[in-house]
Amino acid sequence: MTHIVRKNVKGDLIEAGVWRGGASMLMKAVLDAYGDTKRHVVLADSFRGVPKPKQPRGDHGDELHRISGYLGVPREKVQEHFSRYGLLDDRIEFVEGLFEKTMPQLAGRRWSLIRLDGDLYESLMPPLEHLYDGLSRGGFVIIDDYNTFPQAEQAIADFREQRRVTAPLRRIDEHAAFWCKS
């Protein structure tokens, strides 16, 4: 985020799912304080938890969809989140739907970090098709559980080959990885 507002990386900044909305609350906080008034905070989720695979892949993610009552959290509770801390505001953008449905809206706007945490493969593939021609030079993809679920970690290494994506994937923790836009 710092490295973002300093360099004065274009774009909004979203979060391809959000659950208590924590990660993005961080974002707002961070372009508060900068005195960044110019960029939005993009929210996309169904907010009702993780749906079905339609095509499940083998592993511990094809059963996400069963505890979607813990992970589906309604957009109303996200936005009390945010209110409390005196973060919500017309920059606050919410997009509610499954990803296939709402990413396509969401291409040809200017991205300087797009946070993935859809964790199956069918729910990272679409913001990254209809995102990533819109992240600046200098830009940032995190993904979230990248090192938790094998189908995160499918779905990056196919869309960076299919993208021919030759920056470096660097690790955050033992679960998250992100990779800069050169």
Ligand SMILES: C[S@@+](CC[C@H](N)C(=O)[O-])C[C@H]1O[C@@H](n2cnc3c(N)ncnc32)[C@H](O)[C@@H]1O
Contents of the next structure:
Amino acid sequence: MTHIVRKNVKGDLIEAGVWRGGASMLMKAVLDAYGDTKRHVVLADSFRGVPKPKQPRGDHGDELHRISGYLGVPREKVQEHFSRYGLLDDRIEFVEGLFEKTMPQLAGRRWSLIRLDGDLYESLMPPLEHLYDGLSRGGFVIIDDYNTFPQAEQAIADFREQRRVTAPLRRIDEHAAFWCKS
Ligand SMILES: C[S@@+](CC[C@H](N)C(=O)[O-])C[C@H]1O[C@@H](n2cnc3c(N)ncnc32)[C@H](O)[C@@H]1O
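Could you drop in the structure for the form predicted in complex with this ligand? We only have the form predicted alone so far.
Complete assembly follows, chain above in first position.
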């Protein structure tokens, strides 16, 4: 975030997979703290949890859907969280629905940060496919669960191969990884 603001990497920020909104709130709080009054933060989510896998797969997708009561946080609740910390204004955009449906509408926009936290292969691919062309050089892709779910690692490997992305993938911690678009 600080790199984006200091180096003036062009574009808005998006989190695809918001849950209670904590990571998106941090994005907005950093923008506010640095006096960045232009960028928008886009919160994309079903706000109903992880979609039901088309068929039981015996992997974490079944379990994540089963706990949708926990992972599905209504948009109003997330708005309330932003409000509580004075972060809700017209630069916070809510994009509600499954990524397969909503991501095509966001193609063509300019991004400085794409944060992926949808957990499943099919929840990581649509944001990458529809948003990556709009990511500025010097902007970032963060994959929250790269080291947690093998599916997340697979989606990233497939996308990077398809698009011939050679920028180094860097580990953040035991879960997350990122790369900077070169
Ligand atoms: C692990 S939670 C996100 C956690 C959050 N980023 C954080 O740091 O606190 C995963 C979120 O992805 C959303 N999600 C997963 N797959 C989705 C899909 N295909 N379309 C829309 N939302 C999806 C779920 O509703 C859930 O809110």
